[in-house]
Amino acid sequence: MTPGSPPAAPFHEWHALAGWGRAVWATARVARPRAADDVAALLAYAAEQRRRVTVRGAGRSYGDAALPADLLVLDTGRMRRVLAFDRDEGRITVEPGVTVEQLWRTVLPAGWWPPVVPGTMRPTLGGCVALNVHGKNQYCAGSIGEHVEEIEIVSARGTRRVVSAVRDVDLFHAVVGGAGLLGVIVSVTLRLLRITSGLLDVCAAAHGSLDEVAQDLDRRCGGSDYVVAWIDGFSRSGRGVVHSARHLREGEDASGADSLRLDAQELPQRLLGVVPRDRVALLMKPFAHGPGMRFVNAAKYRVAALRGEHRFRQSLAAFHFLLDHVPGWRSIYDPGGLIQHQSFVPAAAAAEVHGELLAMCRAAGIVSWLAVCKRHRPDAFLLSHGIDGFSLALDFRVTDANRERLWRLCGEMDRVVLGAGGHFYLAKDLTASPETFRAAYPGIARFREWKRELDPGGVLTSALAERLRLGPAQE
C-alpha cells in the first residue's frame, strides 16, 4: 500500500456510534487499520482527499471526545498486539488497540501492574494516552502520561514519527493529553510498576460532610497508594466514604505468588456474596428515578456509617475496576444516555466549590446519582487537567424533560470552578463551551502551533474539536 492510494481497509463500513454514556450519537463510515503502515495509508489518502477523520478506540470517553465532526473514523481496535516485554526492567510496548484489561493480564503474572489505571478495564492504551487517563492515585503518581517513555504517532500526512519523553519533551507533552488531534498513536512505550502481591491493604471510613472527606481523604495521601471518596450527592452534608489502599510489600502476602495469578484477580461473581452480578443492573431498573437513588445513597452511606472504619484486602482488579463490577450498569440511565460534569479545583478552595456545585444540583432538581472525589497534582501536559487539588465527578441522568436545563446547569457550575481557577477533563466533557476551555487551558496556545505544524488542514479532528474550535482555523 503506497501513501496517496485507496487504502485496503477503506471507510467503508457505516455504523452508528456514540460516547459511552449514550447521550449523543452519529453515523460515520469506519475503517479499522490492523498495522501502523494501514494508518499512514488511511490517512494520506483522507488528507489527498480533503476530508476530515476521527480516531476511535474503545469509544470509552463519556462525551464526543471519539465521535466524528465529519463521516470518517478511523477505528484502532484491532490493533492489539504487544511489541515488546521486559520482565526484568518493567517496561511493554503496545499497539493502541491494547487495552487496559489486556495489558494487566499480559504483565501481572511477572510481577508487574499497570502504574495508572482508570476504573474501567476496557479502554484502550492509545485512547488513555490520548486523553491522559487518571486514577485514584493521581495525587502520587501522576497521569499515564508521566509513565510513558515514548510513542509513535502518524501525522495527518501520513509520515510516522516517534516522539521522545526525553528527546521531544515539547512535543511530548502536546501529543500526550491532545485527544488523537496531533497524530494516530500507533505504539506506545510504558514504564511499569513492580508489585510483589495482587492484592491491596484496603480501609474504608464514613464520614458525615463534605469538609470532613476532604481532609480525610488529603489526610490519607500521605501514607496511601490510591485514595478514592464517594459523596451523597443528595445530602446536604456533602457526606461520604473514603477509601484508601495501598500495595502489600514483600512478606505482608501469605499466599505469596498465587495472588498474582490470573484467576485471583476475577471480579467477583456475586455482589455481597448473594446477587448475581449480571443480575444487578435489572435490579437496580427500579430505583431508576431520583427518590430511588435518594434511597440508594443513603443506604450505601448508612451502611458505611455503621461498619465505621474498617481494613480488608482486596484484589487489585476488584479495587481499582469498579465501573466493571455490574455489567450494563449504565442502561439504568437509559433511554436519554448519561453525562459527567467532573471539575478540578485548587485544594484550597476545593470544598467550598464543590459543595456550593453539589447545592446548584439540588437547588436546580437534577441530583447527581453518582458523585466521586479525587485529589490530584500538577503536571506539564500542555491541555492537563491536572492541579493541585481535589477533583469532583457528577453523573447525570439525561432526558428530554431536562437535557436543555443539565446543560445550562453544567455551564453555571463551569463558571463556579473557573472563578475558582479550575480544571476540567476532556474524557468526560460534552457541555464546556469554546470560551470555558480557553480559559480553563493555558497551554491551548502552544497546542494550536503544534496543530499548524503538524495538521495545517485539519485532518485530524472530532465532535469535541469542533465543539471547542482546537482546529488551525478556528482561534
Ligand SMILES: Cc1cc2nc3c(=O)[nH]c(=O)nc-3n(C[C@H](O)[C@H](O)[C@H](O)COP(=O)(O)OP(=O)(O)OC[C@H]3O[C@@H](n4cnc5c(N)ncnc54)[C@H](O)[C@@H]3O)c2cc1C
Second form
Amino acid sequence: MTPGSPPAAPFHEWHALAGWGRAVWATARVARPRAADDVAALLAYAAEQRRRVTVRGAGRSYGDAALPADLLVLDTGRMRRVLAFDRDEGRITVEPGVTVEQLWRTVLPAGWWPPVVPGTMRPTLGGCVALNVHGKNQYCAGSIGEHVEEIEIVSARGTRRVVSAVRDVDLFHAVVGGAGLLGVIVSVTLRLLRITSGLLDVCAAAHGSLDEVAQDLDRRCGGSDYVVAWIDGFSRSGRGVVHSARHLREGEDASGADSLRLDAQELPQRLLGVVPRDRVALLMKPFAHGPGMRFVNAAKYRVAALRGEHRFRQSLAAFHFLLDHVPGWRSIYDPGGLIQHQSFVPAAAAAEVHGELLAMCRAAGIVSWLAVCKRHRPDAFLLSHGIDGFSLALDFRVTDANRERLWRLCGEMDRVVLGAGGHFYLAKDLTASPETFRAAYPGIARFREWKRELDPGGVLTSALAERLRLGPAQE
Ligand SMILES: Cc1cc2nc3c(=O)[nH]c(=O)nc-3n(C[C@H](O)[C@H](O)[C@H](O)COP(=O)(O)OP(=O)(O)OC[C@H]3O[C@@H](n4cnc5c(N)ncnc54)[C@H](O)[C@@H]3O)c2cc1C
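After the form predicted alone, can we look at the form predicted together with this ligand?
Expanding to the full complex; the earlier chain stays at the top.
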C-alpha cells in the first residue's frame, strides 16, 4: 500500500493468531499499514463497512487483549521507524511498531536506556503504551506512561490527534493504558534514562518464607533501582529469592564506555556457562509436569540458599530480559498453552492475600510453575494497574482436563483479591468477568465517556473488550 492512499485490498492476509500464552486463538484478516495515513484509511474503511478492528503490536499480551472480536486486525509491525532522537536531551520519537529491543539498541550507545521495560524485549512501543507496562522498577519509576511526553493517535473517526501528557491530561490518562480502544497510537515520544554503564550491580538473596521475601523486597526498594522476587509456588512456606539491582554510577565501572557497546549486551549463548540457550527448553521438557516442576522449583531455591546472599554484575539486557534467554521456553506448556493470573494487592494485606492464593492453588491441585512478585506504586491512569502494594504473577499450564477448574480457580482468586481492595492487569488477563473488572477499575466510568466521544460506533475493539464489555454501549 502506498502511504496515504486508500487501502486497495484492506485486511487481506488471513492468519491464525493467538494470545502469547497460546491458550486462546482466533482467525483474522490482517492489514499491515506502513504509515499513519494508512491507519486512518483502514479505520475509515472499517467504519464505512460497519466492521470492528483490533490493533495488534507484537502479540506479547498473555491473554486476549490483542485478539480480534470481529476478524479484522490492524498490525503495526511495519511501522518501525525512529522519527527523532535527541542524543543530548534523551528524548526519542518512534513509530508504534518499534520494539523495546530496537529502542534500547538505538539509544544505549549514546548513554541512554528506556526508563521502563517489561520482562521481554519483544513488545512494541505502541503495545507497551496501550497497556501502560511496568518494569522491575514500578515502585520508584512508575509505569511507562509516566515517561511519555506525547503520543499521536488516529481515532476511530480516522482523524489524527496529538495527545500531550501536559496539555491533554485527562485524555492522555485515558488513552495510555486504554488497551487500544480509544485510538491507534501512531507515534510515541519518550524521555530516556541517562546511564554511564551498561552493567548493573545485582544482589540475590534466598528467603525461607513469603513474609521474609515480602519484607526483604520492600526493604531493598529503598536503595535499589530494580527489585523482583521469584517464589516457589509448590512450597507451603512461600520461600523464594529476591533480586535487587542498581545502575553503576560514574566511575564505578572500569570498563566504562565499553559496557555501553551493543556487543557487551548480547545475551549469553550458554546458560550457567554450560547449556546452549537453544537446548534449554528441550532439556526442560522431561520436567514439564507437576512433580517435575516441583523438583525444578525446589532445586532453584536450594541452589540459591546454598550460595547465600551474593552480588554480581550483569548486563542491562541480561538482567531485564531473563525470559528471552531461553528461546521457546513457552513450548513446555504445549499443547494447551499457559495463562497468567497477576493480582495487585495493597501492601498491608499483600503477604497474607498472596499466601492465601498460593494455598488455594495447592488445594485445587493446580500449582503455578512460575511465580513472580514485584513492588508497585499507584498512578493516575484511568485503567491503571498501579497500586501501593505488591503483585503476584502466577503462570499456569492449561490442559483439556484442567481448563474449567483453572478458570474457576482464577475466579475464586479474583474474589479474594477484590475483597482486599486489589486489582488485575489487562496485559495478562484471560479469565476475569465484566463484574470483576468493573469492581477493580473505578476509572472505568470516565473511560466509557471517552469511548463514547471518540468511538461512538465501537470500531476499535478486541476479544478482551468484548469479554469485559468495554464497548461504548455496554455497561
Ligand atoms: C515473557 C513476557 C514477559 C512480560 N513481562 C511484563 C512485565 O514485566 N511488565 C509488564 O507490564 N508487561 C509484561 N508483559 C506483557 C507485555 O509487555 C504487554 O502485554 C505489552 O502490551 C505487549 O506489547 P505488544 O506490542 O506485544 O502488544 P500486543 O500484545 O500486540 O497488544 C497489547 C494491547 O495493546 C493494543 N495495541 C497494540 N499496539 C497498539 C497501538 N499502536 N495503538 C493502540 N493500541 C495498541 C492492543 O490492541 C492490545 O490491547 C510480558 C509479556 C511476556 C510475553
